[in-house]
Amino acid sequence: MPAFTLVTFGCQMNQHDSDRIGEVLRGIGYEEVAEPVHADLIVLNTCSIREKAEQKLRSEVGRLGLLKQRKPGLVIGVAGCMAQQEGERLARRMPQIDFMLGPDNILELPRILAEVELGAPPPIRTVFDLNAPTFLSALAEPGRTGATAFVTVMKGCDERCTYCVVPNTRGPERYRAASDIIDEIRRLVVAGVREVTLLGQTVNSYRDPAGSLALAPGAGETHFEHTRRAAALQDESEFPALLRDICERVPDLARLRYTSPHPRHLTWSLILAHRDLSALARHVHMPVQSGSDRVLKRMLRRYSIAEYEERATALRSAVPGLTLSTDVIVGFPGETRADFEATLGLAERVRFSGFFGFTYSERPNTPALKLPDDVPELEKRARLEEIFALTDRHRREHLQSLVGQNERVLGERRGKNGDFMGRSEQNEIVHFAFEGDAIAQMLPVTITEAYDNSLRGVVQAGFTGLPRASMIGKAPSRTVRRALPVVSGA
């Protein structure tokens, strides 16, 4: 039986594609291996929002290039973002590459397979799918469902903000069924999911292609001072009720996530969903990119930061305990010292649990190119470290705030030490002990202690685990893959 290994660099829908990827790959008779040398077949599935991602692309093919002379019948394939944007450059540039496969275009995967089996130049496809958009539902296979899942809801990006290429490499917005997302997440359910992360490039535009959603309480409303009412409704959509229909027909579903939104879609009806939804977990990613409205601008956010704390602190007031965590990008063309400092009072103020920091890096084909880059990379760097030593002492604070309180923790994982690990509603790691199998259990886990960057907790006595357990606690047999990271959002 042939073997393949995949190796994921980037954000959630980077790790869905590769979920789907191994999917498609086992569907054809390929087993899954954790280590390259033991691969037939090795794709790399890339990111390419930041600089980094392509320089450990480049590294990756180089090493595993050294693999392939002693092993000459391996073959290489790149797929995901970097791919779509860059395939005919990267194939001349790489030799060691095979083939080339776009995010649209992983159903494609077997064909391309045999061109290469038969000899054929290196093929690249990276056609994305406009008139009749594709979305890929997770198999639900028997032993291989974990605890959590990812279901994509949209695709593409329509902002246009100056810094970014998803929009080349992802495409315009295109939306997926109501109908369809449902069913995947019913699927999931009943194969033992407990937790669901809805996923998209702005995944809070969501609107039913199929306008099957009814109007979700609050939609059109606007009570905000700092948004003006025409910006209001045309920041509207039919994501709200999207999560309504989700909890209202999938009542077994314990938790809901989604990643990543945009600011100016937190509208009031969104704010209502996370109020009345038990449902949603109480954490929002929500990217803010800069402090300073002149910097917003620059990027073509579409809002100010009047706007975005007004959004916030009103989502945090119908949610009591509700985190909220942020991007951030510093050293952007034009950023002065008075705009940075914009950006420190921002977190200062908001005190975000969880922080993802990027300096600024050109990026092909984007408008920000016609801007100078005039930041030094020492000030950026410098910036960046001032950032982080702020936000992280928010974060140590926040975890020390938890201590000897009562969190509802989905348990993910089995660690090394034999202890578990999974995630509180407020998107906290907690590391605890527990005697029977708690992988997809929700258990009452008192905190304990605090760490730089997750916390220990002791299940409350008396919890034995539900009965459900022997079906849907079960670590699944998924092979260990190699992921690069590469934060991203919108």
The other form holds:
Amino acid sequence: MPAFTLVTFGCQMNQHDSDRIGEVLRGIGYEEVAEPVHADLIVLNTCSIREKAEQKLRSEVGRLGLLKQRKPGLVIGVAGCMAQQEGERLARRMPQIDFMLGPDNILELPRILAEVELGAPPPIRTVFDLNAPTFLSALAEPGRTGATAFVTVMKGCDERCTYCVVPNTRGPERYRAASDIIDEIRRLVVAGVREVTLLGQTVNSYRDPAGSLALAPGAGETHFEHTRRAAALQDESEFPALLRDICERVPDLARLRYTSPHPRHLTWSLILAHRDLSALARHVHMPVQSGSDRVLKRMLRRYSIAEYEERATALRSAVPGLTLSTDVIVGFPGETRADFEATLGLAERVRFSGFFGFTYSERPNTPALKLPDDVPELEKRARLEEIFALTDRHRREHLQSLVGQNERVLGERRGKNGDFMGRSEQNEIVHFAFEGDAIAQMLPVTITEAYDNSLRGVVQAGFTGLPRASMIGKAPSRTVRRALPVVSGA
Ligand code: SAH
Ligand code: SF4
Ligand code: F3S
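Pass me the form predicted together with S-adenosyl-L-homocysteine as well; I've looked at the form predicted alone already.
Every chain and every other molecule in the complex is listed next, the one we just looked at coming first.
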């Protein structure tokens, strides 16, 4: 049986794509092996978001090239965002590569492998499926799924954040029919999945192409001080309606997450969905990128810091205890010390429980190339260290504040020493011991200790769990979380 290895770089979308590539390969008789030396086919699923990505690919291909000298039949394929954006150029520069596969061309893999076998010049398949978009579903096989799964609701991106390659590597926005999304979630839940994360580059810009969704409560309303009604109307999407539909039609789904929302679509109606839906996790990853309005304008982010903060506040008032995490770029062209201090100030006010910081890097064919990359590399690194010092402290204080609290933890996998690892509703990693199988169980856990990036807890006495097969249909199926009055500013 031929064997393959998959190496995945980049975001959750790439992870999702890698899982689908694995399924396609298994479908044509390949088996997966962990070590490249045992593989007949190696697929590198690449990311192009920052400069280091290309260097990583080069060194990986170089290393595998040496392996290929010893094993001439070895096939090396490059998939993902680098393949999409730079396929031709990379194939010319790296003769070790046998084929290039764009994110929308995964189903063509068997045909491409057949061409490679016939000795064709390296096939490059990087065509966006603009007219008839496909959305690959997970093979939901009972007993073979994990506790959690990703489900794509949209792909591509129509924003034009000036630093970002994604609109080029993933193409324009295309949406998946709500009925397909719900069918996939239903199948996953029947197969044993408890938590689903909806995926999209701007996941909350979602609209149902089949037009099946009813208007969500609060649609088109704005009770914010800083968001104009015209902007609120323009930013409204059907994402809150999709969330409500999923919770209503798949009541056995224990937990629902989504990533990444764009702050401008974090509308009043989405905040109401968080208030109302008990399955929606009490955590939102809401990338802010900068705390300075001047920089946000140059990034073309289309919101102000006042708007970002009032949405964060409204979310937290609607769902007490909700945590926020974010992405920040430091050293964007023209970022002054004062701009950077505005980002520090924002972090101090919002207190993110998770923080992903990056130094700006120039990317091919992005509008920001017109702006001089004028913050010295050393200064970028120093700013990143400075903001990490602050946000690491916030994170530690947040985790410490949870000691003694009771959390609902979904068991995801076994950790070291036979312990289990799971995540709380607020997205903290929790380690715990459990007699029996905690995977795919929703456990009541009392937090006993906080580490730098995770927690330890004990499962509450008397909870023995359920055998996995009998859990289906027994998940809590309430739709309404709590009847809180909404928010300041309402
Ligand atoms: N679609 C998501 C982000 C995808 S990219 C969103 O809009 O939220 C993930 C993160 O990489 C971004 O949030 C940003 O912080 C960072 N990033 C993107 N382009 C970058 C660049 N040119 N230099 C440095 N960081 C970048
Ligand atoms: Fe990139 Fe902006 Fe689109 Fe996110 S919203 S993928 S940062 S262009
Ligand atoms: Fe990277 Fe492509 Fe994701 S550039 S971050 S793998 S969409």
